[in-house]
Structures are given as structure tokens and as C-alpha cells.
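Single chain ahead, by itself, as C-alpha cells, in the form predicted on its own.
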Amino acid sequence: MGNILIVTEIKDGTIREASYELAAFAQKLGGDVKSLVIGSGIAGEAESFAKKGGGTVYVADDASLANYNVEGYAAAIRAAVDASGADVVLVSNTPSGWDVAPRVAAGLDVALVSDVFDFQDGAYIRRVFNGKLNARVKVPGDKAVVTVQPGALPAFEGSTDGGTESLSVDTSGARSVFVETKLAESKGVDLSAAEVIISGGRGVGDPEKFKEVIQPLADVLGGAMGASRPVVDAGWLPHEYQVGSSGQVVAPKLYVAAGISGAIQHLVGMKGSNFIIAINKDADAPIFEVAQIGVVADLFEIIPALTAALQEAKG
């Protein structure tokens, strides 16, 4: 593998965990690793990333790049590719990654490989048909823009002898400008960063039961509440709570699935969790196939009892 460029993401002034996972993926590819940090006032974050898997980090630090804009970010990535001679550009498979990666690939006239979770024998591995099959993708000439599924690998651990270089980016020709970000009100822990997720399905019964049964267990464990696609489709919870191939792909230390049968698109989103507990009255539910512990029982008996026991243990 030739030169590799990691494109980091920043959230609330800090490089996201998914970017450190890209550093681990880059090590798996085995090429010369360089990185790009885009934003405003981000020199400190760039220096930190250089020591934690980023290698040489190009710093595109400009007020015009303080907020995500596809034209500005694409220009920064292109400038970093020119500076680094990168053959492979790694981007997190997140909303901004989905947006900018195709534009960069088209501009470079190279292949785009999306939603990758592994690399084996010179091929990128990605899931197709809602996770029913894995595809092995090889690209001509090894040049590609690759989006990597968050949670596919543990974050890079260790240190690298990297430094930073300032990168000049011309955004004067951009035809769009950032206006504002509107965020839906969301309580609890970000699913992509949560170490514990308690998810409910249609078996929970109605929206109020999520507040009464699922959320208290998530709270006592210091985790986040999630949901299956039918719950979101029914309007019981907003889309940001959805776990699955059409929602968020997660890999927490503990995942509890309550009243979730285990449709393939949901399994794709959570089966990378370190430890899975499934609670369902149907002993034949597919969710039990990926669970380390399966409880065939009424969730309305098990979860409140578990929540009460944990609360008592905490005093």
C-alpha cells in the first residue's frame, strides 16, 4: 500500500473517536500514514493526533473552515492529497463523510469504496444486501477514497513520532457558505460514543414505555437509549436513536436488546458490540443468534427488576 491520508472529524472542538479508529485502519493497510485536521483554532488537536497514530498531520486552520462545508472541506482534502501524494484517502462513514467522499473521489478520478469494515489480502471488505453478504472490493491501481464504518476497529492505541505542517487552502471560490446548525433536542449519551446502549423494539409496546422502562436502565448504567427501525418508523423516537444499517452502526462494550426480534438490518448495526444481552419472549427470535446472554422472558418483569437492583447496589 502506498501513502495513506486520514481525514479527521472534529466535534465540539475535539477530534472524534472514529478518527482514531481510522488511524488503526491505516495501520492495517500498512502504508505511510499522514493526516488532515480541518477547522479553526485546532492546532492543539492536530498536535495530539500526530502523536496518536496520525503521523505527519496537515493543519487546515482557517475561519472559513470552522464549520463543515462540503466545498471547503473537499478543497482542504484535495490540497492535503497533493501535499502528501496520498494513494488512499480514509474518511469516517458518517453524514459529513458520506457527503464529501464522493466529491473528492470524483475530483481525483479514483474509486470510491464505501462503508468498509475490514481489509484482507489486498481487498476492502464491506457488507451488502443489508449485511447478508460481505463483498471483497479491489480497486485498479490501489488508488481510492474509502469510507470506514465507525466501530469497525478499536481506536489506535500507542504513539507515533509525528509532527504538524500548516496547509493553505483556497476557499474563495466556494459557491456555498455556512449559515447555521440546527440540532434536534437530544438527551443522554451520543450513541456513537456510548459504552453502554439499552435498545428497545416494538415489543416495548408504546412510546411512554421507553421513558418508563428502557431509559431508567440506561440512566443507571450511565449509557444511552437506542431503538430498532420499526420504533423510529412508528414515530415513537427520533431517527438519532435508531441502531441499524439505516441508522447508526454501534460497537459499545455492552448492548442490551429488549423486545427486538433481530431483523438483519438491526443486527448489522449492533453485532460488533463487545457483549450483547437479548431479552425477548420469543425463544426463536434471531437476536439470540448474536447474543452472549439470551433471556427468554417478559421485558416488563426483567428490566424494572434489574434497574431496581442496580439502583440499590449504587445506594
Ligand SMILES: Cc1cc2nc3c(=O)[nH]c(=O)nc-3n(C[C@H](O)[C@H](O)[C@H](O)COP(=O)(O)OP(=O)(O)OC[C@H]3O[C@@H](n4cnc5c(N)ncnc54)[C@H](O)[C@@H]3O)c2cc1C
Given for the second form:
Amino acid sequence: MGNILIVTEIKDGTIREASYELAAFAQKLGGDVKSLVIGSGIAGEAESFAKKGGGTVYVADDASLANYNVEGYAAAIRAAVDASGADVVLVSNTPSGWDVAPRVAAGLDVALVSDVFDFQDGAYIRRVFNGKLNARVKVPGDKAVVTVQPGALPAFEGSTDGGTESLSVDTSGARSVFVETKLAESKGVDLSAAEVIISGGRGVGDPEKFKEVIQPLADVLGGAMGASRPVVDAGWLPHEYQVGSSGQVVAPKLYVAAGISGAIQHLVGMKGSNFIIAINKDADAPIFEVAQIGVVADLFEIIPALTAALQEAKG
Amino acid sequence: MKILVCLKQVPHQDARLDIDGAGTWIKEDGIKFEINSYDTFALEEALRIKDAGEAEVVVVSIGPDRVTQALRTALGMGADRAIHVKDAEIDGSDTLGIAKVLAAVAKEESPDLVLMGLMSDDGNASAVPPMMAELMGVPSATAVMKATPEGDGYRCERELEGGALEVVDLAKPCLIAVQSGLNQVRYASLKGIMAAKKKPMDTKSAGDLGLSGVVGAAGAKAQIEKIYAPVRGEGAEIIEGSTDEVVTQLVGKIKELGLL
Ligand SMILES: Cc1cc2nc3c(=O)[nH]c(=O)nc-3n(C[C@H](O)[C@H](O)[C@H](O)COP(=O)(O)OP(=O)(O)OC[C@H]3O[C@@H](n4cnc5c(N)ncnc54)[C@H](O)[C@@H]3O)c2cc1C
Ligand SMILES: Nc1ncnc2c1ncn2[C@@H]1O[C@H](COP(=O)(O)O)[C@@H](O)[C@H]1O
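Show the other one: the form predicted in complex with the ligand, since we just had the form predicted on its own.
Time for the whole complex; same chain goes first.
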């Protein structure tokens, strides 16, 4: 694959796990690996990454890069591409990664392949149609910026030879300015404590049905209700019920997913559950990938009957 | 104030997905299409800015004839004007090709603000908006949950993992790609739909935009070789039977888990 540049990401002063996953992805591609660390006061992290998968690490260490800013970070990546002669630039598909990577690709006039989870037989593998299908993507010119799905590969655990080189980046003239980070508001509903979560998705259809169908099943099991994002977007339930990458990550003893297709952003929030039952009309729904038991049926037939049977079993 | 909204028309979320003969995309005949869900939120945001002050809202979509329906819907909701970029030469473009076409449209229109969706529901790339911004030379932000006028631009709240937010100021002209749920999307009223019939819709080709030979399959730097149904690994144990039989098995399992 020629020369590879890993763009690491700093969170709370340290290099994220996802960056070590990029190092594993780089090994999979095969090629000469170099890396980039962007931030302020991050030289120590860069030194250590050089030995843990990074190879030669370029360090863009500047007070103006302390916080993520799309123009500043794009400038740093471009400088590192010039310095390394990279053909393939690897970036994690995180909120900053998906924000900056396409700009870099467009600036270099090369391919962007996003949210990739594997590389097989010369093609990048990614999900399309929210996980219902996969695509093999080829890059005939080999030059590409590739964003990799966090968690898709185990982190690289080997060692590499390498040192650091400082990289100067011109961040002047940016027309976007970082203001602040606001932490997630504390939740009225803490799903992480629930033993049982009955989650409904867009398939539940309307807010009344949550009250009539989902809530009673949660009640009979002494559990909590959860939801997928479209339910919260539509205002059927408040945000604290949302399970997924932009909601809560949960791991109850039992998670029931009803009318939820199983997009990756939902799966990352619940696949660590002890036992998962999925109820979906569509036999091909990706939710069945992570469930232990799947019921291919109308949730409006199964759930009320299940609630009644459980009620009876409890006596 | 001029706002350009980029809309993609995608297969309806509940459409059957059958793989086409070439194995590189889905069969489009016989299925329903709709405006990409994220883009409906972008359009709503543009219409709210228009409602709150003065703005011209121009919608643009690249795609075949069916796309006029998405544009008509947008006009019915309140957009002022539509641009349909239609050209077989654009077929097979990768995200960079689409970004080049949209950036060329933006160059002709010189909007103060471009609003788009975070991601398309079919290709799931989340690529076109920042690419387009780079080609236009304007600042951009993705996954925006809130945008308010601030100074000579917009203060945007970007969604991070777990519900945290990153606040960033963009100077105008700028490009904002919205996350779903930042507003509640209106429906087109009957009056709006009637009025839309008189609103202008321009059609443009790659040549009109000076992009002949640059975009399309030949210019694509990334190419889908094949799409396929994923092998579902171990997957779930599918339980079948009448509702009673299924329920009996589920109750048994829940007992086994010690939850009754
Ligand atoms: C950056 C980002 C962050 C995101 N964060 C999250 C997140 O935190 N959480 C989250 O959930 N999503 C998140 N999403 C959205 C995610 O990509 C999906 O759009 C979403 O999870 C889909 O929700 P759904 O499964 O309810 O809806 P759909 O995908 O529309 O699925 C509905 C399902 O219901 C089934 N169904 C319909 N009627 C019935 C019935 N009567 N009985 C049984 N089944 C039925 C259908 O077969 C279908 O599978 C995020 C997306 C992005 C880009
Ligand atoms: N064919 C198209 N026509 C108009 N806008 C598009 C088109 N394709 C993508 N977009 C815009 O780019 C956003 C992100 O799409 P993507 O990068 O393909 O995931 C969409 O939400 C649209 O706003």
C-alpha cells in the first residue's frame, strides 16, 4: 500500500484507543508506517506512540492546536502528508475524524473511503444502507484518505521502531474558531443501572405505542425503557432514553430491541448486553447479528402477548 | 441572505433492497424514494432562518429525473427555487465528484450559508459536506445540533460522543452539515404544494458547470466493486412458530436468566 500516515487523536491528554486500532489497520494494509500527533504539550504521548505502532511520528505541537479545529487540523495533516509522502492517510471515524478527513481528501484531490471496518483482498469494506448491506470499495489510484470505524479492529499491541520529528503548521487565517466543549448533561434516567431494558425504535411508530406496548413490558420485568435515535429525534421520548454512540452505552442482563434495525451507532451502545432479544419484521435486519434470540415478527403481536404471559407467570 | 440546501433523494427507509445485475448497487425500479432524512432537517433549518428574517432558500439535488419530486417537495415546504443537476455523465461519481458538482453550483450561486445533511442514508459516507467546503474555501462544521447567528457568522454546537457538544464559531460564508433531530421538520401544506408549481426549477448538466470529463465513473477515485448482504456471523437463534409458541419460549428464556 506504499506509505501510510496514521493520524492519531488525543483525548484528555492521551492518545485514544482508536488510534492504536489504526496502527493495527496499517499493519493489515502493509507498507511503511508513519504517524502524526496533533495537540498541545503532547510530545510524551508522541514518543510513546512511536514505539507502539506509530513508527516515525510527526508532532504538531502548538497552543493553537490544543482543541480540535477543522482548519488547523486539516493544515497539520496536510503538512504531515507532505513530510511523509503518504499514499494512504488513516483517520478514526470519530466526530473530529469525520469532520476533517473529507476536507483533507478534497484538498489533495484523492479518494475518501469512510467508516471502513476491514480491508480484504485489496478492497476496503464498509457498510451501506445503515448496515443492511456491505460494500467492497476499490481505490484504483491507491491514494486515499480512509476513516476507520472505532472498535472494528483490536488495537495494535506490538512494538515498532521510531522517533519523533516536530512539524510546524501554519494555523493562521482560520475562519472557524473553537469556543468550548459542553459535557453531556447529567441524565434524569440512568439506563446504565437497569437490569432489563426494553428498547423501541422507529418501528414502534408513535409515542402512544411506547406507553401502550413498550412501557408495560418494561414494567412487568421491573426494567427501563430505551430507544433508538429516530424516536428521540421525533420527540417521542427525551434524549436520556437514547441508546447508542450519541446516547448511553448500556449493558443490562436483558436488552430487548423492538422495531430497531441495528445501525452500527445503535449497536455500539448495546452489544455489550448480557442477553439480547431482537424483534423485527425484517429477517435481514442487522440487529439479528448481535442478538442471541431473534423473533422475525410484528412487535405488536409479540410484545403484548409476552407482557400478558409474564404477568401470568408472576402470578 | 442566500441559503443553499443540498438534498439527496434516497431509497425510502422501508424500501426492499435487492442487488442489481452488476452487483454494484441496488435495483431502483419499483421502489419508493424520499428526501434523505438528514437533509430534511437541513431544509427545515433553512426555512426557519427564512421565517425569522429575510432569506432566499435555494435547493439543489444531483440525480436522475425522479429527483424532481424531491425538489418539488422542498419547494412545497417553502424553498424558493430549485436546481436539478441531471446528467448521465455524472453517474458513477464518487463523493469527491458529487462535491465538485455541488461546489460548482455554489460558485454560481455564492450563498452566504450552505446547509446539508450529516450523512446520506444510502451511501452512508458523511463525506460530501466537508469536501464541498474545502473546494469552496469556506469553514465547515458537521453533526451540528444547533446553529445561531453570532457576529458575522454562526455559532454551531457539534455533537460529540455520548451527547457532549463542541461549540465552534464559523465566519460567513460557511457550510453546516446538520445532525438529525436538531428541529422538528414541517410538512408541505396544500397551499405550499400549489404554490410550488409556479416556483422555478432549473436543470443543469456537467457541461453547464464546466465539469465535463472531470466527474462521473471515469473520474471516480473510489469505486464500489461489489455490494453484498453481510454474512451475519453466528447471529441470533431465530425462534419461529405461532405467537403463543414464540412467547412460551421467550418466557422460558427470561426465567432461565433469573429475571422473573
Ligand atoms: C453520528 C451518528 C450518531 C448516531 N447515534 C445514534 C444513537 O446514539 N442511537 C441510535 O439508535 N442511532 C444513532 N444514529 C442513527 C443510526 O444511524 C440509525 O439511523 C438509527 O439507529 C435507526 O433507528 P431505528 O433502528 O429505530 O430505525 P430504522 O433503521 O428505520 O429501523 C426500524 C426497524 O423497525 C422494523 N419494524 C417496523 N415496523 C415493525 C413492526 N411492527 N414490528 C417489528 N419490527 C418493525 C423495521 O423492519 C426496521 O428494521 C446515529 C447516526 C449518526 C450518523
Ligand atoms: N446527489 C446529491 N445531491 C445533493 N446533495 C447531496 C447529494 N449527495 C450528497 N449530498 C449532500 O451531502 C450530504 C452527505 O452525503 P454523503 O457524504 O453522501 O453521506 C447529504 O446529506 C446531502 O446534503
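All of these numbers come straight from a predicted model, not from anything done at the bench. Take the two forms, find the largest set of C-alpha atoms that superpose within 1.5 Å, and that set is the rigid core. Numbering follows the first chain given and starts at 1.
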{"property": "Residue 75: Cα shift of 2 Å or greater between the two forms (core-aligned)", "result": "no"}
{"property": "Yes/no, residue 246 Cα shift of 2 Å or more between the two forms with rigid core fixed", "result": "yes"}
{"property": "Residue 300: Cα shift of 2 Å or greater between the two forms (core-aligned)", "result": "yes"}
{"property": "Angstrom displacement of the CA atom of residue 205 between the two forms, core fixed", "result": "15.5"}
